[in-house]
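We begin with a single chain expressed as structure tokens, specifically the form predicted alone.
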Amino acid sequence: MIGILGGTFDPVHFGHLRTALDVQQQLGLAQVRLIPLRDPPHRGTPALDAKQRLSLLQAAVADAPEFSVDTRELERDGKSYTLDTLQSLKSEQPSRTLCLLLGSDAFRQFPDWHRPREILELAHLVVMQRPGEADPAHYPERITHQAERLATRQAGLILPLQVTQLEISATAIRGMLRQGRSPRFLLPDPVLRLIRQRGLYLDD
């Protein structure tokens, strides 16, 4: 099984990386693929262009073999739809089980995504939750609390999973940089070094 975590990563921070590592370790995933989006359909245009965000993401995980950076969304024109990405991954590795990682806030919007039922035909959903948070409200018939069940079928289950909660916001990090304040310890040092060297986010 492999994990899939998409996002703008604008910039990538420990809130992304720690939770993804939690899932990788708890489920024994072979890897987690981090997929930066070119043009996310449910949010505004990223502050940095695709090439800049990609370089920060690659710097963040350069020494983390649990993660790989997948650039297929950046190479495709148009909106970044999860369904297209999963179809592309499945065509390359038809026997591989895919686990799509979502925060609980993102999952609340999942029924409004582009063709959500078809997404569930291609992947399991892992809903990353705060300790004590209630089960997701959507698709209750698909919810399981037995992680081992994900390995018994190719797709269609929804696993709520408690992860380390780091209340880190990319928006807040960008604001700190604009104000001349240090966001150190909120994101990896190699990422912060590149941001400073290139003068990024100063006019976000």
Ligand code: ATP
The other form holds:
Amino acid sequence: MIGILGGTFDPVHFGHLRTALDVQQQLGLAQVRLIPLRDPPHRGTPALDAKQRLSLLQAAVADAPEFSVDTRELERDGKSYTLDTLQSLKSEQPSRTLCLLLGSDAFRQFPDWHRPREILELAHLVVMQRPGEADPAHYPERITHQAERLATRQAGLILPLQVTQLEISATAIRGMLRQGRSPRFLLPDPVLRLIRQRGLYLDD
Ligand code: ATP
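Having seen the form predicted alone, please provide the structure of the form predicted in complex with the ligand.
What follows is the whole complex; the chain from before opens it.
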């Protein structure tokens, strides 16, 4: 099984990395693929272009063998739909079980995504939750609390999983940089070094 975490990563921070590692460790995933979006369907244009966001992401995980960076959405024209990404991963490795990692906030919007039912035919969903948070509301018949069940089917289950809570957002980090404040210890040092060297995120 592999995990998939899509995002704008504008920039990548410890909120992304620690939670993805929590899931990788709890489920024993062979790896987690971080997949930067080129053109997010549900939000505005990222502050940095795709090439810059990608190089920050690669710097973040250069010495983390649990992660790999997958550039397929950056190479594809048009909106970045998760369904297209899953179909493309599946055609490369049909026997590999895919687990799509989502924050519980993101999961609340999931029924409005492009063809959610087809996504569930290709992958399991792992919904990353806060301690004590109630089960996600959608698709109750698919929810399981037994992680080992994911290995018994190729797709279609929804596993709520508790992960480390880090109140970090890329928006807040960009705000700090714009105001000349340091976001150190919220994101990996090599990422911050590149941001400073290149003078990124200094204006709106
Ligand atoms: P922004 O502040 O610009 O919205 P973000 O970091 O929240 O940025 P993305 O880079 O698009 O947004 O996030 C990708 C994925 O990582 C999403 O599924 C999101 O729910 C999750 N994520 C983001 N920040 C955290 C965090 N602090 N803890 C856990 N998951 C997070």
